[in-house]
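The chain below stands alone, shown as C-alpha cells; this is the form predicted alone.
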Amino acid sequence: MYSFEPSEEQKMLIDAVRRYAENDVRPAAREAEETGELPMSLVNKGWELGLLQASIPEEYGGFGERSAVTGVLAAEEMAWGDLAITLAVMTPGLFAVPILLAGTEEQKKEYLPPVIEAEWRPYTAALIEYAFDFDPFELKTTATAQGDSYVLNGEKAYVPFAKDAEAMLVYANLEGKTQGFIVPKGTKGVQVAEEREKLMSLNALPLYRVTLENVRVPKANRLGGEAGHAFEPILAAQYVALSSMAVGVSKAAFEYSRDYAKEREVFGVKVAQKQAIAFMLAEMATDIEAIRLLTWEAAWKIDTGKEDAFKEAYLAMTGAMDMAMMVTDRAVQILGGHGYIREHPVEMWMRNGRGFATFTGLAIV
C-alpha cells in the first residue's frame, strides 16, 4: 500500500512552491495575460525552486532523484498560482526528463548537465502537431534513416520557447513508432514562424509552429540510441503532470468561486445558500478530489514500476481534462456577469480550462 502522507523533504518543497505561487506567481498573473509578456525574473525564481534539479540525480548534476509523486505535488501548487507561468519554469524539463528517463548514457552526461547546473535557459520540446485527430502514437512527422543520420520531415505545433532554445527534443514517427531526437540549436533546415501561436489562452507563454525540412541529425541523437526507446513511459509523465496542474487550476477557480458566493449578496440572501449554488460548488469539489486522488495514484504506479501505470496516468488526464473545464465554467456562473469579465481572474482560467485537451506535450514532471 501506498500512504497518502509527505515525506518530510515533499513537505518542504512544496511549501517553498506555495508561497512562490501565492506570494510571486499569482499576483503577476493577469497582467502577464494581458501583455503577452513572461516576467522572466519570476520564471528565473521559480526555476531556482529545484524542481527539475531535485529530479536529476548527481551525476549528470543535479541533486536528487526522481519522483513522480513529488512533480505532481509541485505543479498543482504552482498551477494554482498560474498556468503560462509553471509551464514556463518547467519547459526545460521537456527535453531533460525523457532523456534521464530513455536516453543512453552518453546522452546522458552529455546533454543533463547543461540544462540543470545553469540557470533557466529554454531547453524544450515539439511533440503536438496541427490537426484535429493528433494521436502521438501516430505521428505525420517522419524520420528516415540515411546512412549515419535521421532525416526528419513535419510540422509542429506550440513548441515553447523555440526561437530561443538552446536544443529541443523532437518527436517523429520512425518506422511505426513515435521516437525522439535531439536537434541542437542552429541545425539546417528547423524553420521557426517569426510569429507566435495565438490561442485562446497561455497569451504569455511564447508558443511557436516549428517547421522540419529534411533536418540532419546524427543516429547518436536518437533517445535511447540506436534501440531506440519506449514512448509510453515519457506520454504517461506528460500525461500526470497536466492532470496535476488542471487540478490546481481548478482549486483556484473553486476557492475563489466559493469565497464569492459566501460574501456575495441577492436580494438579501447569500449566493452560496442557494442550494443550485451550493449542490454546484459541492461537485466541483468533488470532482477536484477524485481526479487529484487518481492522479496520485498514476504518479505513484509511474515512480514504482507498475504494469498499469500509463493507463492510470491517461484516465487521470482524460477525468483531469472534463473536470477542469466544469469546474472552471461553473466558477464563471457562480460570479454571474462578474465572472465574464477581467475584473475577476475565473475567465482566464476558464479559458485555461478549455486547452487542457491540446496540451498534451507542454510539461512532464
Given for the second form:
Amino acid sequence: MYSFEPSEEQKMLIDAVRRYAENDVRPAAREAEETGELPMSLVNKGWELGLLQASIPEEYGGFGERSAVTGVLAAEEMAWGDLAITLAVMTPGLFAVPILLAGTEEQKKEYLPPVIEAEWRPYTAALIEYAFDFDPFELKTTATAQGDSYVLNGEKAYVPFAKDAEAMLVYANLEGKTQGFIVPKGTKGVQVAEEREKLMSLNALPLYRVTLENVRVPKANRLGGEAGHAFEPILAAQYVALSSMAVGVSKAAFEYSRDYAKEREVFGVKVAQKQAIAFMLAEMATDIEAIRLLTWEAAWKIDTGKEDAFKEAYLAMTGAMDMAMMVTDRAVQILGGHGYIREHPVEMWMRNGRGFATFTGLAIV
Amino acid sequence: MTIEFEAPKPIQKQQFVLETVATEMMRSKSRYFDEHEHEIPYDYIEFMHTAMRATGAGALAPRKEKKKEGEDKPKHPPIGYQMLAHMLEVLSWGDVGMYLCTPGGGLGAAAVEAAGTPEQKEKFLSRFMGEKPTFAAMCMTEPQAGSDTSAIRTTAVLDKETNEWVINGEKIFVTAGDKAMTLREQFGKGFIVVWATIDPSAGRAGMRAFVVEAGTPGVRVEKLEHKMGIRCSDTATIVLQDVRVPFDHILGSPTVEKTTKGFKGAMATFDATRPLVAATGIGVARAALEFVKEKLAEAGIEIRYGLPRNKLTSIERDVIDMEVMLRSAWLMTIKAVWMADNKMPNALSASMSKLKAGDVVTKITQKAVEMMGPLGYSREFLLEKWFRDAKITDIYEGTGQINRLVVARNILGYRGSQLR
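Having gone through the form predicted alone, I am curious about the other one (the form predicted together with its partner chain); can you provide its structure?
Following is the full complex, with the preceding chain placed first.
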C-alpha cells in the first residue's frame, strides 16, 4: 500500500523533536553561529530525545530498532531549528550507526553500549578529505595490512569533535575499497589540529583536521571484522540523513520568507501579493515537497532492503543539494536587502544550503 | 498508518497487462497516428472498451467500492485514483495521444461524477459500460476565456414554458469533442458537459454545468485543431446555437444562490484530475528517459550513481537530474491521488503535482532531444514526438502558471482577491 502518514509513534517523536527545535534550538542558533560556541546543555537535551538510543536494540544497550524513515522524519524537524546543533546532537551516530549496520557481533557488544550511555559523549567518524575531487569511494587515506594490524596513513578533514573524541571511525582505502576502522582515543599517530576548521557556516560545530601517521589498529578493529563491509549502505544512510536536513533547513527558509512577504508592504500591497514573489514561494514549497517525498521513499527502501535503495538515496541527496540552494537563495532574495543582513536568519540558511554539496560524512540516520 | 511506498497488489497486477497493451497496441502505432492526424485508432478503442467492460476499470472517476452487508467500511482502503494514476502513466508511456482516445467518458464523466446527483450519475454514466465504446467531453474554454474560466460567455436560459435550458455559445479546445458528439456507428451516443452562466451578472456564482447529448439539435462540431503533439487526440471547436436540453441536465443545484458553489464544482473536478494529467505527462517523460538510457547503454555508457557531482560527466549529470525530477514528480502525483482516495482535501497537493509534472516533463523531454543530437531530432525515433507530446502537460487542465497561482494562494492563505 501507499501511505504518506507517519505512524502514531513517529508522530509523537516528531512532535517532541519539533518542540525541541522550536523552543530550544531555533532561539539559540544565531548566537551559536556568531560566537562559535556550542551550547552543550542544549546538545544534551537533544540527545535525551533518544533518537540514536531508539535505533539500537536492547542487547546493545538501546531500546529500539533502527528505522531510516523515523530517522529522516526526526532529522528534518531538528534541522528546521538549526543545522549545526542538529549535526552536533547526532554526531555519535556517525560512529554507532555504521557499527550497527556493518559491525561484527563483538564490535556491537563492545562499542555500542558506551556510546548510548545516559550522557551525550563525543564519538565521531572521519570520512571527508581536503580535496576538491574528494570521492568517498576513492579515498586518499590508506589502510594496509601488516601482521595483526592495519596501518592507516593520510589526512582527514571536517571531523566533528575530533579533539575530545572517545573513539573515531576512520574511513580509509584498503586495496581500492572504502573500509571503516575503529580508532580509540589515544591511539598513537593520530594528530588532531589545534585550530578548528573555519567554514562558511556551521561555526558552532567543532570540526577538525586529523592527520594519521602510521596509525596502527588491531585487525579486529576493521568494521565488519576480517571480511570487512559494504560501504554503500552506510553512504545511503548518510545521503538520506543530509537530504532530510536539507529539507528541514529549506522549510525554515521558506516559512520565514513567506511570513516576511505577508508583512512587508510594497506599492500599497503586501509583497506576497505580487506574483513575482508569490510564484517563487509556490515553487519553493513544491520543490521542498518533491525532495521530501523522494527522501522518504529512499529511506523506506533502506528499511525494506530494496535493491535500488543506494541509488535512490543518491538521487535524493543530489536533488536535495540543488533544492536547498534554490530555496535558501530565494528566501534571501524575497527579503531583499534585509535578507542579506545577519539580523535575519535567512542568510545563515543560505550558507547552510550550499553546504549540502559538501557535507556527506557529517550525518547519518 | 505508516509511511509506505509499495504499490497496492491490485495495481501491481494490472501493471503487466497495461504494459503489454502500451507496447503492443500503442507504441507500434504511435508514429502512424502522429502522421495521420484525426484518424481514429479504432483497434485501440475497441480493445480498451472490451477490456474495461470486463474489468470495470478505467473511468476517470473511480467507481465506489461496494459495501458488503453488515460492514461499515469496505475491507480495503480505497485505491481507485491510485489505480487510475498508474494506468494513465503506463498508457501514456505507450502513447499519450492514443490514451486520450480511451473511451469511458474522460473529463466529461469526471464532471458528472464530481458534481452530479445520484440520478444523474445513473442516467449519464451507465452508457460507458454499454456495447459500443462511448465518449464524453468537458467544454470549458472559450475563444476569449481560457484559464480565466469566470469570463465564460456561454449562456443557459431557462425556458419556463417547456422547462428546458436554452444554451448559446462557442467552446474551443474540447478534448475528444468529436468522438463524443459526432454520431458514428462504431460508437455509442456520447455527451459533452458544457459550462455556462445562468446569470451573467452573478460572475462565478452563476456558473453551472449542463449535459448536452450527442445529436441534440443546434450543436455542431465546427473544426478540429491541428496541433504540435497529441495528434491522435481530437481537439474540437463546438458551437451551440439555441440548444435545448431538459431541466434535469443541469449538474448540481439549479438555483442561483449568491455562492460560487457551481464554480467550485468545476474546481473540485480539477482537484481530482490534475494529478491524473500529471501522471500522463510523467508517462511520456519516462518513455523519453528510458530511450536516452537505452541509447547510452548501447554505446557502452554507464551512469555512475554515487559519484560526487564534480566527477560526473555532463551526460551522467543530465540523466541523474532527469531521474530526480521524474521520480519526485511521480511521488507527488501518487500522494495527491492517495489523498483523493482517502478523502483528504488535496487541492494543494493536486496543483503542486501538476505544476511539478508540467515543469519536469517538458524539461526532461527537451533535454533528451538535446542529448540525443541527430537521433533525438529525427522522426525515425519517437523522442521528438514525446518532446511535442509532453508540452501539453504544462498547458491543459490549468497551465503551470495557474497552478502556481493556486499553490501560492494556498500556502499564503490568500483569497483570489488578495492574489490575482
